[in-house]
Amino acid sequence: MNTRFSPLSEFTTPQQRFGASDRLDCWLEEQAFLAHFNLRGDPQHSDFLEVLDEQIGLRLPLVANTVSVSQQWRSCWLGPDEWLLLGPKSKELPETLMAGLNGMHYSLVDLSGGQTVIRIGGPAWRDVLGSACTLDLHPRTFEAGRCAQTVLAHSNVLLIHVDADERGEALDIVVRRSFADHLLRWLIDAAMEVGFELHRPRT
């Protein structure tokens, strides 16, 4: 039986570390496994968008740099013409999907392999970011329903506002798998200050 192993298995979990003020006020974990898929395709082509509403239940954002959820899948949108899925654990895209964009002019490319999410959350997620992130994550302007991409210590990341349920407000972090490790790094580093718990990875 083969055994998955995601990009930060080898980190030890859980851990955690007291900041400063003897408090933990931030919070990261792993979600493994995710499903990922980079789609492309033409937004003023109706039945473009009917198929992808039709098979998973998901409208694509129109508007730069917002996310669209369904029960399962979330959008996010990268350009005019290009969106990331995100869908839960091994989930595959039905084979009736390719088949209703079938002679339409369309991209998918399944990126599950080759990207994680890591998700920080807790009162000073956006603190431990500011050091290195040049958007400006205030709430004001960067709200649930937002994304965007960087660059976050060096590495190109997609960012994603999200609502982590019972914890509150938090920020998934899309990254390439051979950044995760050194991107994870950078922020215990970086959390060390206001004190941290490294969960373990969500799959």
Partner chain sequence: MSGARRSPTGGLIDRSRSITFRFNGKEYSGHPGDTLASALLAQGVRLFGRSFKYHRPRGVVGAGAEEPNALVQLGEGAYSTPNLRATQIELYQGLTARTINGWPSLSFDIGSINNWLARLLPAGFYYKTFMWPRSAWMRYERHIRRAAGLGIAPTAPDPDRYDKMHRHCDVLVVGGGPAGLMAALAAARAGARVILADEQPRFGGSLLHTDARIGGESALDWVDATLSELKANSNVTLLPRSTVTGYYDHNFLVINERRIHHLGPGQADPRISRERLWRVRASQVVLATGAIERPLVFGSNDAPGVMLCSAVSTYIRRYGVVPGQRGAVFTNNDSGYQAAVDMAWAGMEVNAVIDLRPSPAGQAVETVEALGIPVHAGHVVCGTRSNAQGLNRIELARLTDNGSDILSYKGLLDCQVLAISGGWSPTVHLHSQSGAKAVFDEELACFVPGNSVQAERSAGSSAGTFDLAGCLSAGAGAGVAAARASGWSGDNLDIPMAIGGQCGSIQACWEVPSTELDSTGLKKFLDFQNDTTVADIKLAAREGYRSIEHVKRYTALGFGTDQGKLGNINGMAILAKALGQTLNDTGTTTFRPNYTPVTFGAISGRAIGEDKFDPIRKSAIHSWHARQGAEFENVGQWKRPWYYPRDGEDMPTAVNRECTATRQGVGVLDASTLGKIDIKGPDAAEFLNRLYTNRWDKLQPGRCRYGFMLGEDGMIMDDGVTTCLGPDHYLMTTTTGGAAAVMGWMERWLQTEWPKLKVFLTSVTDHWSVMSVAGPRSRQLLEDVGCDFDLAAGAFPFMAVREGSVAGIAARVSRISFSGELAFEVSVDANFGLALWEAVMEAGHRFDITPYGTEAMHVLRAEKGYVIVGQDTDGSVTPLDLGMQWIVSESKDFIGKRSLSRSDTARDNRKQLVGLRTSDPQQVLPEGAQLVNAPSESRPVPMIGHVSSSYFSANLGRSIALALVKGGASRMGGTVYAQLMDGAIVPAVITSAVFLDPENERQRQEAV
Second form
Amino acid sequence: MNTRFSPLSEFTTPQQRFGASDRLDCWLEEQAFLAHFNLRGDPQHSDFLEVLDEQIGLRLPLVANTVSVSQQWRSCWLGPDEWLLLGPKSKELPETLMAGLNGMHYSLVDLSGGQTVIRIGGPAWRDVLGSACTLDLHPRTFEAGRCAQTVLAHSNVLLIHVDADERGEALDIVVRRSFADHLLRWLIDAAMEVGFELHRPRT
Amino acid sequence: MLQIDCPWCGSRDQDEFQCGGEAHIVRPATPEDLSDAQWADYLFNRANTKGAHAEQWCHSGGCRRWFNIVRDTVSYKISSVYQAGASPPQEKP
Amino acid sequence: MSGARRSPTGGLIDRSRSITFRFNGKEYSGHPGDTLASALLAQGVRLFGRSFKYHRPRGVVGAGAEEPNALVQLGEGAYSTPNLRATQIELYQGLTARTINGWPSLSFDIGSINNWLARLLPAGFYYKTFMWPRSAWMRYERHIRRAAGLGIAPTAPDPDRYDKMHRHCDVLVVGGGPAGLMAALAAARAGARVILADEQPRFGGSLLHTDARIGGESALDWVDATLSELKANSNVTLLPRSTVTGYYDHNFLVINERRIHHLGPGQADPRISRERLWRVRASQVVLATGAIERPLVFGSNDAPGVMLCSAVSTYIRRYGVVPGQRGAVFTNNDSGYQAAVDMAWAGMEVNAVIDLRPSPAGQAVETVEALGIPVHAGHVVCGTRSNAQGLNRIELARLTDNGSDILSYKGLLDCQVLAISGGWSPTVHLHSQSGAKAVFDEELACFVPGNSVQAERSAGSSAGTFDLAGCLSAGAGAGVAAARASGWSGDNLDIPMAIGGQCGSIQACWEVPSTELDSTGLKKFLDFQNDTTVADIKLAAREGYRSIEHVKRYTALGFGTDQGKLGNINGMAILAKALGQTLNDTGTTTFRPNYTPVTFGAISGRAIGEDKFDPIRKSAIHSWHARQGAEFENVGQWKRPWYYPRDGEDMPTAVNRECTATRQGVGVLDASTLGKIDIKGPDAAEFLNRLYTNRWDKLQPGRCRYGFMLGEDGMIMDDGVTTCLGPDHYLMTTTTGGAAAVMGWMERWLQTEWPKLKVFLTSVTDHWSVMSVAGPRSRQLLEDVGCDFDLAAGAFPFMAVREGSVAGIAARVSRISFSGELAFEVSVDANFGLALWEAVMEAGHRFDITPYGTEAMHVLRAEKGYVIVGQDTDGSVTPLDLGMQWIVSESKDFIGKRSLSRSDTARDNRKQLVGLRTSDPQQVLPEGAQLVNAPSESRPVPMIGHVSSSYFSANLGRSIALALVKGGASRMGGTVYAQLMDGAIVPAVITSAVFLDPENERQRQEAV
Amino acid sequence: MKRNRYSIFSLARNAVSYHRDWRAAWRSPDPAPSYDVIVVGGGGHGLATAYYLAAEHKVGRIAVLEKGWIGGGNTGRNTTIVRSNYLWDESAHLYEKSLQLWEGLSQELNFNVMFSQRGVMNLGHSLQDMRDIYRRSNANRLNGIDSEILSPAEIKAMVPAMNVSENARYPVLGASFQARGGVARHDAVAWGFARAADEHGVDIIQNCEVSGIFKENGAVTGVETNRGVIRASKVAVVAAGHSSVLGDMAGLRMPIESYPLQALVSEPLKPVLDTVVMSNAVHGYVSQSDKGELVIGAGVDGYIGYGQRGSFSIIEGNVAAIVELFPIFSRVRMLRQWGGIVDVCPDACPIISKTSLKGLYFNCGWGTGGFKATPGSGWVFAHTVAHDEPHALNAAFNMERFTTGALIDEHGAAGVAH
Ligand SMILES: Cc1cc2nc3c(=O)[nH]c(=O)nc-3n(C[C@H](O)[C@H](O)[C@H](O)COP(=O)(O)OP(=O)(O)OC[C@H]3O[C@@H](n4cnc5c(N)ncnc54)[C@H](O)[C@@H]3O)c2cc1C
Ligand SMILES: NC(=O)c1ccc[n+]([C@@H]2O[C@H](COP(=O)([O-])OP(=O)(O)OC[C@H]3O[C@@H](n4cnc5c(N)ncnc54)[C@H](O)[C@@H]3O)[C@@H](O)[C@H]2O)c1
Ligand SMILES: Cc1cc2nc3c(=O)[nH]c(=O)nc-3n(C[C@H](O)[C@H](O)[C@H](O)COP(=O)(O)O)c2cc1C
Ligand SMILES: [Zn+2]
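What would the structure be for the form predicted in complex with the partner chain, given that what you showed me was the form predicted on its own?
Once more the chain from above appears, this time first in line as the rest of the complex follows.
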């Protein structure tokens, strides 16, 4: 009923495409309105892990900077007791999950309005990102199943390797709402050189 | 330009971190029992060691965890990294 | 005269194409592959500039980064770039360049009068004079400043773009000469990720100007073959035109890549950055940066035409330039002989090789003698003579057997090009920058790398290996070792056979002896750019400046844009001798980044300009504000609406309107930028108790409370309202600017001091859009908007919180007020923020709803005496100073509590928050105004406080101000004076800080 | 110990003899076994202290012990900004005393320290900056210190190279300006004080590192150095970045941390900037030296360090700030960068104080901004040491303030603390 606006839905730039016709080596798009939940809890507590497994079929990644995937949810390691649960468009978490967690020391916070995802792909995405990112993104070290938090163009972000987009390997950048415009502007500027296409938000 | 081993995330650029200064300064349990001078010592005085210095860092641009390192304040070499709350590793003989 | 001084063949220039360019207004031509220096030399130009202090005519000395003289202002207008070295400028069509020093013209320079005044201008003369009269320095200084300085800063903003690239690699190889190429090859074959950077446009290093052969082919063919193997390897990044300029801790290196300089201004694809700064973390570094030839130091050694041997060879072999008709070589080692061979090969008349060694022998000597060139052993050049075009004769002398004195003068020899070689200085710059200390090697007569302190090794001539075969194998060895050290198991490489590039003995010579006193005879230059002479160094030593660092600063040795690449070592040796020390005692000055200068633009990268210098954070409702024509205020990184001018309104009118509308009808404020932290866990209340000055354990779910946070020093750090959302669950708000710091502060206490507390924190600032609906009509308005819970006062009291839906959107509504009005703060998922805002505006038509900005918010809160942390507090204010004892709990400890009882902090007459009413109600005090008890003309006037907030209150029809005043709490009704910047004295009466509705009836308002 | 007097005449006279007859500006004596006062640290402050002790307080035997070369600490690596427009009365009076000494320093020392009163501008970029500027300037005026507030148009007229456009990320809203502020030739300050002190008989001993402080019955008795034990009943420590190290030798815990602070210079340019410009919000400051380089600095690294070097990212932020303020400097090139070790107090104000140990005095905590204080600091410290009692101007800068809470917090309102 009420119109929603994703953080980048009103993003405007003079260029939606830039590059010589033979070279558009990077594409960018917002993955808007995904469900973002920040989860905190004690992984030593076996019930905690079990509840998640049972309720949403997620085995939380316990190895730093890795991602685990279930049918509907991606779960990214954020800290030894912290994960980001990324679900499909505006997915709600089942009440039963909360019920299951009750009695444990946990925190499950909806951040869906406060974050968005910029997906970047194309053959030159690593170079585009390299302009701002101090991490080693070489395929030898940053590969499928990996995620990492870092600072990109003055913004705190979470990078998630996307292995199997139909358009090939890509990267999801989870960024806070108020920084999204700045970050996208920066990425577009960095992508000028390799040629880019800005896709309509995927919602 | 330090490269710091976050005990969780591994080796990262210093710009992802924030230094919290000298480690192992424990907040007095009952501040009211302290003299003004003792309180001032807790509040302001620092070892400011030239040489091996145990200090707190936070991986603020990453996992947001605090941890400790021992860093030589002259060579800037980091000799050990350990978790918050742990005591500093013994000096090698 | 185009091509008049080109050799008929040879060189790495494209003779098939010509390029025209202008130098000092005159048109010349050259070829692709030329540098500005080589093209000018090829056109017979010898005079490139004037020296800094004495304005002596100067020519090119070197062929690369070491060049101190040939500095130019390149390009015009916004593209104009000062102080570039002609030896490093690749020629492009249409290039324009001007000499930097020399006025009115290069050939006639008025400043050269300084040359004649030279005796009055020894090192440091300015410390000794220009002191009288006392006021005159500023006048002298103006002239000194005008005379000094090199090029001119551009006058328009830079049209080019710059960027950065981050890389990690296993092995970074610096320098693409034979050693570096071999190192890169070895590391790459081992499987390592390799970056190979060289400052030159082509790889090959000194192989670009030799006739050496490697592996049976010409050196250049070997370079090409090596490069094509490296290029084919996807783990290798080749960076030509890329100078490694800085070596920092933990093997972090900075590379400055010049991407479009060689194309000329405006010629490149505008998407490509002009320069790129590579920020590299290398697991291992191989320094194969080569060596820089040293000049010999003798009288008037700065004449245009005196050049390094290697430069002469480079101009001849690499650029096909014949730098003059008659040449000679002056050397103390074998490598200089190559220049004689090259000059002869280029068809020059080579009059002599003057070798100061008593009995040079071996292959080099034989080759030269075979060419019929006389070798004067045990001889020196002791002086030069110039005409208007530069060097035309050199003066020879014979040394005594021990080489320490002149035995006899041997007259003059015709010579336009004197190639000099005083030996080689390994380029230990990056090694030294890495923290290591170079050590002097007596046998090699140069500083060589010392023990590494970072993961770095030097190879080739940068490590003192001066023969080609040695460089190749050292490079290969270093490459394999580096790859292994970074975790790869590489095999040793077969080293190709090298022919040529041998080196022989050297006899160190730091200064050619002369019989006259240094200061009376011809000047012997050490630092050409700063005109530092041997006499200056000796004078400094006599005057007690004994540390090499003092001598550097007193004489400017090595202070120039070449950073002493050419002259420093000679200067150090001369100082060592003057002090009777060894060179290792004297030591070097500190090597610092940059190896060569780096453009500010490249260091800034993309991070400049309105939208990239710092993020602009925008609320979800930002676009609406912008469409309404709001003026914005920067608050932290956020843009917040400041006020919303309606057609042509000025700021006061707009703000007054917003303030009255809010108090009389309804106003709305976008409050989304406040920091918000979700706090959850069984110990959350205890945690809040420790953080805040007041108690939190009794706060019930659905209720909220205001709190102050102090630093451990007792001073106010932040404030805000925290809501109890449920058992063990709270939502804290912080100031906009303080949000990140507060979150960090809380995490830090939890993790480091109180890890046993079971509390989780999550920042939710961005998740919530928050609008504050304030004013007597706010309740009605929300009812109109559609609210699925009871807004009536009884059901929804002040400081309560409700969850439900507003305008059909899931919302959390709090009855809190920063304006002192009946107010509701509505928070929704930020994706719906704009929708909610628009729904409220729509429903608000009926009430003439008025959006208000931060300015009106400030006025409204000041009317109520509410403080803003950071405006009414400044890090030296406690809650007690604000008269808010009620918020400071006696019954528990909290951060900062202990500090409040220190003698000074507990003092009575501290500065305390009060209100001020000026006697003229229309007069608004400036914020920041200082207050005094008794205005006075004499200085200093004792001050008793200052105005922290001050506004015209339309609602009260008068000005109001908040101030911090010494002992203010006990001075109610007293008069103080603001003694302003413009001299005005404004009396004001101290009042309560609450100007409006002291009983808080409006905000508690239980019925409309 | 008569020196050559420096003047244009002595220069001319010496030119005749080919400058052979200049005497050393200061001697390099071996340390005597004991002195009346030992000053530890041959930076500007230590040398000034020794000079004023000898010249004004007629203390007989004084040594300055310097572990390296005089002026090689922060004195030799700072951006040389001199001003006195501090917020709080205590600092304003102290720095103003210093500024007044600067105004006659070249003549007093007979050494041209090139004190250039070209003015110092502190930019404001936010409404709060402007409030703070008014507050500080107003206070300065009432304290008898010159101060003006400039509009963007006035700023532009004085500094045409600056971008004062409203569209900047952090537009320039105004500035405070102290016309009497400026810059000086930092090395000359050390050398000038050294030469003048030497003339008064002070022994300046370089390459002499203090490694221990001796005490008996609660009083100091001397120091241990790499050149032997040297006795003195008064030891005045002015060791800047190394203050904690010396405090440690005497068993004192200090409210000091030592941070790397960096600076950089561009290649020399013809005059393009005639005043000193500082910005807190955009975070950088710049002036142009007489030689023509842009001299630029910013803030400290976030961690302590004794390495006289800092991280590159600080330089990047600093240079970006300068280009943001001065877009025409984009094509100018950075020649050299370096770092110093600055001793920072919690309230960004110095300690000039007696200690709990009799005869031991500390002058430290100048942090990122003590060059401007060099003469004033030496002057009050000499008084403190000579009389065993602080001068009125430095009474507030005692160590007790950290216990009582009477801090003089110059963080908030004083702009960048240089
Ligand atoms: C990059 C930078 C920029 C700055 N910019 C400004 C500015 O623009 N304006 C301003 O006012 N201030 C500025 N400062 C601060 C200013 O430089 C210092 O506050 C001031 O120079 C301190 O002088 P000092 O004599 O106390 O210290 P220093 O000059 O550091 O002298 C201390 C001396 O003590 C010696 N020492 C240490 N330990 C021992 C020992 N054990 N035995 C013997 N000797 C010892 C050291 O070698 C050193 O020479 C800046 C500082 C830096 C680093
Ligand atoms: N006969 C002699 O006495 C003598 C003396 C010295 C050198 N040589 C000859 O010179 C060659 C030396 O080979 P090499 O490989 O050691 O050195 P090189 O001089 O051939 O190559 C060094 C390369 O490093 C580059 N470089 C230097 N500093 C750099 C930086 N900071 N960033 C990027 N690039 C940088 C230079 O542009 C150059 O291309 C051998 O052939 C040797 O025989 C002979
Ligand atoms: C105000 C000032 C101006 C400077 N100008 C120059 C300069 O023109 N050229 C130069 O090479 N270094 C210059 N320097 C830097 C010094 O070379 C040197 O780096 C600095 O004094 C720190 O010493 P260090 O690098 O030897 O440790 C300057 C330093 C200062 C403080
Ligand atoms: Zn981490």
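Quick caveat, the model's predicted, so the values are computed rather than measured. Positions refer to the first chain, counted from 1. Here the rigid core means the biggest group of C-alpha atoms that line up within 1.5 Å when the two forms are laid on top of each other.
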Exceeds or equals 2 Å, Cα of Phe11 between the two forms, core fit: yes
